[in-house]
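Take a look at this single chain in structure tokens; it is the form predicted on its own.
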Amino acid sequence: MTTVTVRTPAKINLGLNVGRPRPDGYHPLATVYQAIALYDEVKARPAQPGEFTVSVTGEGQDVVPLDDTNLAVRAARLLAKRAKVNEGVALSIHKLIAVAGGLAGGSSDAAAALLACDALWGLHSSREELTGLAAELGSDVPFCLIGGNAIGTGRGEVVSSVLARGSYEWVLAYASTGLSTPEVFAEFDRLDAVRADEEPEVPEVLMSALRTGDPYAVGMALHNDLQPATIRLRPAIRRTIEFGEDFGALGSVVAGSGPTCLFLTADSEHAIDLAVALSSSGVCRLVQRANGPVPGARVVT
């Protein structure tokens, strides 16, 4: 096999509840993930033993690292080390998922790199083995392998599927600049210094809404504990959210650590109307539409 291509989706958080930092510095999370039909494509080609490279095109290509700090490269190196293979790989990534937008683009590319290299090298690793490696790479990487709807606990890396119905139409509004996750969590800690030490839990109102598959109920239940911190760091986000809500979005929420804004709509026609309105409003840099849930990273060649 000379080239393996993997298509891998963006991640959104329908609910994100955050606890106080643990001794290891990570925040305990209770989140509901959904994979949406906004995809990066990762290709893996053979390279000389010990040679790991990456090239990037598309959305945010100028700010994605091309060295060993790239999460996809780290994924390939980790798999090669654990599987004891003396192989290299040339990775190429075409991005549609925004960089530093709260959509787990880097984590999704890492999940794709694990799958692509596993197929390229003929390892036939189990999904459980790959998920274990994914958890070492980052909190969102295991979910990006699994996709669909799922609950994330721990620091987000402990993933379990949930009973949910329905398909959802989303409109995504991108900010002009990204935000670093550590910066947002630091602001969250500063704003939330008096919070008790209770473990975060997924609200039952959100789980009940997903079980019914009612987009109106899901829209009302959307929640993100990090949103006040994100808006504090990027005040213009508030204007974007207000515009989408005034235009009739069923619900709105900042994606993960932001600064992308998510709007849930009633159907595809409503999504088109909202996307057109946002595009001409001047309150965001770029608008995309996507539906969910969809499966996680998948080999397509």
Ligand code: C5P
Second form
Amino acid sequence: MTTVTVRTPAKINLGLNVGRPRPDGYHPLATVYQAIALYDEVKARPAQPGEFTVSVTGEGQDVVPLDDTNLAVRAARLLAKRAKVNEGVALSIHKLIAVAGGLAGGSSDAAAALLACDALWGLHSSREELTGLAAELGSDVPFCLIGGNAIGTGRGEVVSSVLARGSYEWVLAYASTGLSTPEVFAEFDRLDAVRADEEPEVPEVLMSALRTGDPYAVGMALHNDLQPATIRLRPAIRRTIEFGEDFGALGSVVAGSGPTCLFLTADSEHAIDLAVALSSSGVCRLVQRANGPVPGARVVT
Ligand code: C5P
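Switching conditions: you have the form predicted on its own, so give me the form predicted in complex with ligand C5P.
Let's see the whole complex now, leading with the same chain.
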């Protein structure tokens, strides 16, 4: 029986600048994405026409919905509808990416489901077609298809790759429970109520740091406008960040809408040392290491 397997990376935001909400409720963003080598695996197997199922193992398996609200199922249904095919699919997802952790885990699974079903059903959709569907599914989904280093504008769904140097060694500290993205944006609005209306811009200092490939410069340029809001909702994040900084991380930042904390290290040895220290510190639930950038979702069988 045919099975298509797709490996799909977590995303992090090296810079995330957020503007005032638009009339549709979304916030305009200027962000610098990086895909990192922390992967979920999505398998697609044939099913009866109209039958769409999903099973989940691994990180967060008890909190991922298994019904039609699952983003990977929505991706499969959307592709079938737009391609006008009478197909079904049985998806199975093995997760390493934290659920509701600010790492686009669900978005990445959706990107993978698009690719997997496209291959399973022999559709040969173009990149543009898949990216268009990805943008309908969520703001981070197009980037998860593309990967690497990229700038995201609009609500995050308008993605263009950037030329950058270097490979970066990250340590990720997972929190015990996730955060809801809309809740974090709502808290951002409350905190940001007095800020003047301005279009968010990609910080030049981060872009030039990425062009040099110097992890020290990139570490200093990490920035997330949502960080104060995530700390308001989860004050414990502050302790995690402080622990990593005291241990000599080159830079630290909350991942996307949090609550995962990211630390940039000088090399793999430094990353191992920090990961070991964080693991025994009691300031987080779980520690992961990953380097980036890596490509986006890819069929591996
Ligand atoms: O696009 P996505 O479905 O992943 O977004 C989830 C939620 O996060 C949105 O419903 C919205 O509340 C918030 N969001 C936002 N501005 C963005 C992206 C997401 O307010 N640019």
